[in-house]
Every structure is written in C-alpha cells, then in structure tokens.
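Just one chain follows, in the form predicted on its own, and it is written as structure tokens.
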Amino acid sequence: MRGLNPTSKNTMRNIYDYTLDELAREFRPAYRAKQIYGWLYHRYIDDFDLMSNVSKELRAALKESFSTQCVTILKIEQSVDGSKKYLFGTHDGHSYEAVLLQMREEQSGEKASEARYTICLSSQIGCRVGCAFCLTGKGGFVRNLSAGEIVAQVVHIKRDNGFAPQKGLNIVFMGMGEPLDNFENVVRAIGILSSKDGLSIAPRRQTISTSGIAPRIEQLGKLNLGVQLALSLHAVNDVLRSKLVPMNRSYNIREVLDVLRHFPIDSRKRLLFEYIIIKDVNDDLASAKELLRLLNGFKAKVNLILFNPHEGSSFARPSMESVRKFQEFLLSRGLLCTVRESKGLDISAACGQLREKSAC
C-alpha cells in the first residue's frame, strides 16, 4: 500500500494506517469496517477483544493481522499555561513529540465558554530542512512517520484528555518535520482524520505548515483537499532566508510565492505566513516594509512568532517593543497581522523546540 512507512520491520500492520474504504475491502460485509472505525475513533478503544459488536471470528482476524500498539505514549509534560507535550514511542525504538494547545477560554456572562484546543502534529522523526533557528533538525533526519503514526497522535491525545468524539479540534502540521517532505503519508492522514465515520476533523480545520517545497505546494493545490496552508517565510530577501531556511536555495521566495498565488483557499480564509522574529536579524521596520511589498496581492495573514531560545542557539528573543512596532506598521497598511503567543515554553513545547527524545 502506498504511503506507508517502508522501513517498518513489524509484520503486524498498524490499523490506524488504513482508510475506511481500505478496511472495507479487507473485511466483508463492508459495514464491519464502520463498526471497527467507530471503536477506534469514537470510543478510542485499542483492544480488539473489547469491540463487543464485532464477531469473535473478525476479532481473531484483526488480532492476527493488525496492531493498535505501534505507537505508545512514553511521557506527558504539562505547562503552566495548560499545554501538554506528548512523547510518543514507535515500534522500532524511536520517539517523536506532539503538543496539545489550549487556545483560550472566554467568559460569557457567568459561565466560561468551552476551551478551544489545537493539536500540533509531527510528520517526521527529525527533519531534513535544517532551519538555523529550529532545534528539531539538529538531531538530523531519521524517517517519515506513517499515516497511522500521525493519526495515532490525535487518538491518544483525545483519549488522554477525555474529549468527546464530536468535540471540535484544530489540527496543525507544525510539529517535528516538514509535512510536504512526507507528502503521501500526510495526505493519507488528512483523509483519515477528516473521515465522517472516524475522527471527523474537517479539512478546513487542518493546517499544513511548510518551509516552501514549491512542487509539493503545487501538487497539494491540485488535490484541492480543503486544508489551510501556512508558509514559514521568516525573511524578506533570499540572502537572509537561505541562511535561516536552507531550502530557499532550492526554491527561492519568488518561486514559492508564485506557486502560492494559485493555491486554492476557502473564500472565508487567508493564506498564512509565519514569520519568526529574531533580535537584530529580521525585526527591523525595513523588513516590515519589504514584507508588505512581498505580500501585496495576497489575501494574507501574518503570524509573528517570537524566537524561542534553546540550548546551543546563537539567536536571541526580540523585545516586545520591536515586535509591536513591526505589527503596528503592517496593520496600519492594511495587512492582517497577529503576534502568536508561544505556549509551552517551560516544557520546551513551543515552536522550534521539539525533537526526538528519551523518556527519561
């Protein structure tokens, strides 16, 4: 089956790798697949013996061929801001991280409205891109995650937090790895995540963050999946961006922006541009002016992200004064711009801080 992890030596197949249609072809009649999906994604049951409305014969067949334990939680850390970082272990002895972010809890009269959550998913163990400001790539690239290893992050996190199946969540592919470098598995995972018989997370609530693999952006656009796209821009000229994001040497700013002009987006949405602000590197008003020029003609939103420090980095976090000036300049010229609050800093769960780790 295309898109699965080719390095797997485990003879048991990860059931979370399978779409509903693929399971329906494995088991007849087809409604059996919906029953299995219901147990996996509505009740978060990962023990075939507990699937009580499934026949004993089918349960035996499932146990013989499939596993629900290809991914396990090794460690959970909780931040003072409510964020949780999950360390997952794989069947081949590697690990990767994902983060649950509590976005905000607004007051409505005397009652607090239900908190909104976003899950920041990883798509690879390590990363090939090697951005200068990011810790993830420092350990090098290990391998792609299979679709099931991506989907399992959501299942485990929903189960751990007791989230109801119908609870709305946002998904961002902004964890470890470059999602478009693992194109087939990420696309497959989006399909499984959005299945109405499964987790039912609408594509419009899923965002792919990319450093700018132009051909893959074009390919994703042609699929017209309905997902949102965010470009990790971080610099306004090719000289600086090539230093910060080495991929720029292959696909420069102009090439990537030209492809983005044709990317299909929901009429109610905007293309997102992520801009990590680094002290004395890209936090000046001249950069803000050039950013405004670059994004002219786009229905765009800019997320300003303060650089998150980590061990061994030579970069520094900018002052809030310089960040606010940058933001105010863009807003005053009509470009929607927000300062994105970094969550989970105290547990190294913020943007650019995830990496493969030991559970100890």
Ligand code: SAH
Given for the second form:
Amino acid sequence: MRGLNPTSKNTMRNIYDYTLDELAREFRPAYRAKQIYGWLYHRYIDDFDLMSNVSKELRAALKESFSTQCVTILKIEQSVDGSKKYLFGTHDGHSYEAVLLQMREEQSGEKASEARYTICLSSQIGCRVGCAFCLTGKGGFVRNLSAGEIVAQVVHIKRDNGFAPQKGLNIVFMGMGEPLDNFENVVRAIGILSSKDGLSIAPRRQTISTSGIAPRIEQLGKLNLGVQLALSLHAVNDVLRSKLVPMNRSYNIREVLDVLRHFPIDSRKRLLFEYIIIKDVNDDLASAKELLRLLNGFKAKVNLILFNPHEGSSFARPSMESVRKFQEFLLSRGLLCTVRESKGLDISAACGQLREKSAC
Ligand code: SAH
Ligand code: SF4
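Instead of the form predicted on its own shown above, give the structure for the form predicted together with the ligand, please.
Up next: the whole complex, starting with the chain shown before.
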C-alpha cells in the first residue's frame, strides 16, 4: 500500500486511492469492500457512520485509518452556458480545478438520455511542460495528484449535481497538468473510475490528452486499457511546435506520430488531434495542408480549439472566419474536423485557463 499518496504527511489514508481488490484484502470477507464501494460511489456517502449495513467494528476500523475528506470543495462557479467550475482543496493546502461541461446533444452525438455531461479532470497541480499558450503551465509545477485526488473530483461533482450512479458521463483528462507525467496515479485512477462496482465509467468514455511524451504513450498503449487518446499537436513543424509545446524538444512530431501509429484504439473511435488555432501563428491554409499530410494513414479526428486569451499572453484569438476556412479545407479533403466550442469562458473554466488559486 505504500506510495499511494506519496505527498501525504498525515497518516490517514485517502479511501478513494484504493481499488476494490485492495480494500477486499484489508476487509474480509470480500463483500464488505463491495458494500463500502457502494456507499462511496453509488450513494456518495462520505461519513463512515452513515454506512448502515457496515458493522460497527468495521466502521470503527475504517475511521481509524481511512479518510473520505482528503479533498474538499472550496468554490463552485456557474457559467452562463451551463458549465460549472469546481475549485478543490487538498489536505496539504493546495488547490486544483475540474470543470463539468454540459454538451449539446448534437455535440455528444448520443441520445438525450446518455452521456450529455463531460467532466474535465486535473491530473496535477500545475504542470512542468510549460506550453507557451497555457496558463496552467505558466504557474509552474507544484505536485502530482494522487489517484484518490483525481477520483474525488468525479465523486464530488456527481454528488453536487445529484447525478444518479448509472448516469453516463465522459471523462477528459484536459484540466490542469500533463496526465502522462503522472502516469502511475492516472492509470490507477482510470482503474478506479471504471470499476463496475464503483463509478463504472467505461474506459472508452475516458480520454487522456497529452503534450506528447512518446515513451509514456507507448507504455499506455501496451497496457491496453481501452482509453481514448488525444495528442495536443498544435503545430505542423518542429520549429514552431518546440516553441509552443516545449515537450517537442524531447520528442519531436515524427517520433510522437510514430508511437501513435501503434496505439490501440476502439474500432468505433478515432485518435484525436488537438490543434489550438492562434492568430497569425498557425492559422494559415499552408498549415492545414501540412496537417493533412502528417495525419495521412491515421484514423484521425482533428479538434480545432480557438486560443483562449489570458492575462500576460501575447497571443491573440483567431477570427472565426479563418478557423472555418481551416476546418473546411480539412473536411473537403476527407479529414474529420470539429471546432471545440469554448465553454465557461466567463468563469475562466475554458481550456488553458485553469490554475492553482485561492477560494476568494
Ligand atoms: N497537458 C495535457 C492536458 C491538459 S491541457 C495536454 O496538453 O494535452 C488540455 C488542452 O487545453 C490541451 O489541448 C491544451 O493544449 C489546451 N489549452 C491549453 N491552453 C489553452 C489556451 N490558452 N487556449 C485554448 N486551449 C488551451
Ligand atoms: Fe501542461 Fe497541457 Fe498546459 Fe502544456 S497545455 S502546460 S502540457 S497543461
């Protein structure tokens, strides 16, 4: 059990760090762990005393060594477009954010009763990659989130919104941090999120977005978890990409695309390529043409993201006209391409606008 929450100074263990199997090894017979999981993940109960079908002795044992309170909600902000931003506080005085996005039906591409919500999760407090356009990167790196701190974002959001346990949700690791730089905890979190006795979020509904740590993409692919992958490409030549996404200096475009060719994807899905469009930087049709060439042979979908401005950034948001031209060029050549609608701009919850901050 060591190493689950390496930054924890207190001796209490975060119960959301634990897989069902691990809890079952602590509390025999195994059905007890299922009962606890049911309370935590189906009823969102975070008070051991309320777990009424759990014996008094077991509740006492749970209270002695486990905590359900390692993560608390500090602040909730509601956007005019229906999205909500959550600021969470950690046991060691840091904060991180997650966003609940309400997708329009045609966006989610699903029936109204299913998966109309997406939760954008953080995987780290801050980020060491330091992309030129990203506010999270500007703030530097504080620490990795533990698996339990990642999972707690979903539990808090489901509870706060009164979501039924079986409600279909999509998860995107597109909040603060580089998920593949926190590999072990993110993989553990995916396992806990997808547990059939817990939150039951199928891996194909979970998308990892990465700046392109090639060996970690390879490692993730070998685990064959069934998750979706999104590469933050953003530029079509190494000179520009190295300026925008410093990770490119370690693993260049060719190296990343080479490992992506072997990444296992669900036959119904596509690899996602994210491309932030920045005015006069990468919004020209020559870039669109080169993008088409680079992605030749991939079952790909390109997601164009309009650069979201923030204080201190010298980049500008592109005109919608140039974005549409870029999109239409790719579509006309048979490459699936969508434009990401920016959600939560009014509450600084849009892509690249999340950072550690205080509750006031
Ligand atoms: N670190 C991972 C995942 C978190 S960032 C990654 O980079 O992929 C999630 C997405 O937000 C990425 O596609 C990122 O490029 C995008 N993003 C960051 N800053 C942005 C900004 N200012 N405007 C628009 N999108 C931004
Ligand atoms: Fe980190 Fe992603 Fe922001 Fe780059 S875009 S600094 S990798 S969070």
